[in-house]
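Okay, so here's just one chain, in structure tokens, the form predicted on its own.
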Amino acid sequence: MTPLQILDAAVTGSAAPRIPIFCNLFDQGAREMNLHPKAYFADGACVAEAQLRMQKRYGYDNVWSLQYVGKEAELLGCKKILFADDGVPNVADFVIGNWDDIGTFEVPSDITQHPAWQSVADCLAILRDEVGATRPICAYVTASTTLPAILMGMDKWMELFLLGPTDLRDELLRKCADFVQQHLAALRAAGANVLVYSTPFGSPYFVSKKIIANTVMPWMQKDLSRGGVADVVYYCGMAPFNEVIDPVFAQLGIRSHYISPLADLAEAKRIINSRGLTCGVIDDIKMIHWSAEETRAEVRRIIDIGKPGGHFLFGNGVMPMAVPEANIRAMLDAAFEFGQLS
């Protein structure tokens, strides 16, 4: 079976030789290509080549088109990204400086015509041609209720989101939802077949369940109203969300859930059961300091919880650059060993 077939079998509960095994390596690509991150991320072909090289070296199932989250801000007018030598690129220019800017802020009518889209398109074209028929090609989409954080800063967005004025908040959210709908459609058309929908505000860790039910959930429904959700993964940026899994099934229809390392995995598996896919996620921040033996033991613990009954995937978060290669290899060797189903 191909990795794409193994993933589908895990979602549906069909027979497969092993569980799906995901490994998310992003900033490591610049090191792989021996380039400074700014030069590396400017070239979608380089990003694709690095993804293919790293997948071949380690043997995990998926590849990624994500370059950095600030790419979405660039598509919406951000003029400057701060590229660290050994860390995650960050937005250095907020599109919305004050509330008055919300009225003049506009979403491009076709984001695929924006110059910042070209590197994404180039990356996905190569990944689609090379592995599109056999492997999960993951793409990243920030939810409308989270997107303003990279457009105006988290402090200003939290103030507007929680305190209002609500008409201004909703005007911005309408524009962001339009972008999310475009973004999802463009990524699918370009070749992505797994869409990781990042919605930290969909976790009770950030806002109350009441706010999620009354404010966040309707906007998530709008984000996802076109194109279906069969290829969508619910992801809250490593924040726990067990308490909202049932509403996500009922109101969004999303079947795949990327469970936080901070959450009770056994509880999540019990809630999801055979309705969809439980993704057990290792705490790769702790992997910075773990030994290979500690990493292996944690992989086994996660898989021992999640594998019984099927409908399970093993993965990691956003692998920090500081994680030793020995621990990445130990993680994946253990996942393949303990993830066998037949």
Contents of the next structure:
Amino acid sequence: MTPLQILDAAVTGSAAPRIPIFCNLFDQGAREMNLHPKAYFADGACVAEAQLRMQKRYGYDNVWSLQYVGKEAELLGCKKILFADDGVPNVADFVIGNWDDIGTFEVPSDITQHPAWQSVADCLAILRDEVGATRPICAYVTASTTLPAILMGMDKWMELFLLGPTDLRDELLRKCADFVQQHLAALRAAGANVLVYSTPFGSPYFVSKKIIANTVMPWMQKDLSRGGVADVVYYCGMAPFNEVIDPVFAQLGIRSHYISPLADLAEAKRIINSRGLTCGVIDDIKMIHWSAEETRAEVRRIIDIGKPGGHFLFGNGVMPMAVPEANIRAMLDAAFEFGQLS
Amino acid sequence: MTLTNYIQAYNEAVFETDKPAALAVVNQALRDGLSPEDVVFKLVIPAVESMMERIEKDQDSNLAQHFMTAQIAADVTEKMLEKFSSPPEIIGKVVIGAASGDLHSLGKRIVSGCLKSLMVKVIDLGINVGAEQFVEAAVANDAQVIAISAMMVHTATGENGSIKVRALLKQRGLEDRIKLAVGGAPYRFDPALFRKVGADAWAPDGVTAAKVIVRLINEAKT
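Now that you have shown the form predicted on its own, what about the form predicted together with the partner chain?
Let's see the whole complex now, leading with the same chain.
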């Protein structure tokens, strides 16, 4: 079976030789290509090449078209990204400086014509040609209720979201939802077949369940109203969300859930059961200081919880650059060993 | 209405992230004869302390509640301070900022808001703050605590963040006088990480961080 078929089998509960094994390596790509992150991320072909090389070396199932989260801010007018030698790029220029800017803030009518899209398109074109028929090609989409955090800063967004005028908040959310719809469609058209929908405000760690139900959920429905949700994964930026899994099934129809390492995985598996895919996620921040044996033991613990009954995937978060390569190998060796199904 | 009732009603409003309701409690207290000093010392400070206890015990409290706890307490305190008959005594000073390379400001805003309402003088250095800048500001302001927020793994564990601040404190013989606190998402995922970056303490959220910093201030003073 191809990795894409193994993933499909896990979602539907049909027979497969093993569980799907995802490994998310982003910033490691620059090191792989021996480039500074700024030069690396500017070249979509380079990002694709690094993704293919790392996948081949380690043998996991997926590749990523994500370049960095700030790419979405660039598509919406951000002029400066702070690149780091040893970690993830940071948005350094907020498109919305104050509330007055919301009225004039505009979403491009076609984001695929924006210069910042070119590297994404180049990356996806190569990945689609090389592995599109056999492997999951992941892409990352920030939800409308979280997108303003990279446009104006999290504290200013939190202030507007909780304390500001609702008409202004909703005007911004409408624009962000328009962007999300466009972004999802553009990624699908370019070849992405697993869309990780990042929605931290859809986690009770960020806001109350009441606010999620009354405010966040309707905007998530709007974000996802076109193109279906069969290829969408619910992800809250590593924050726990077990308490909203049922409403996510009922109101969004999303069947795949990327569970936080801080959440109770056994509980998540019980809630999701055979309705969809439970993704068990290792705490890769702890992997910085763990030994290979500790890493292996944790992989085994996660798979022991999730594998019985099927409908399970093993993955990691956003592998920090400081994680030793020996631990990445130990994680994947253990996942392939303990993830066998037949 | 008794003080206990005010505190309870205020905190319920904060927990529901309902700022108008929290301000209504404060205004009612003023109308009922509490002085601005009483509002701060008998209502806001006990309420923030009670919220700290609640958040520490309630693992399900959320970021919005932490934000509102700090925002409302800081707003009320600032307004009341303008009406004080004499400036209140501060309990200590903290230098706060986001680590070198880190542009996130929400965490330190929550911590700062709570600290201000607890009568701690906050010297906010902003975002992307170098290690030398933290130490220089702490010395210049005679601060007891340096608090560093880091929302990304590389800014939490990198050589230019807390690790370098610790090295500078050691090099300059300041470790007894100035304590080092850290906070931010990476520390939640690895609760032992604070030791590896040379910090004296950490907290899982901004409200609890204020409590931890007050403890460090007292330790540094003794």
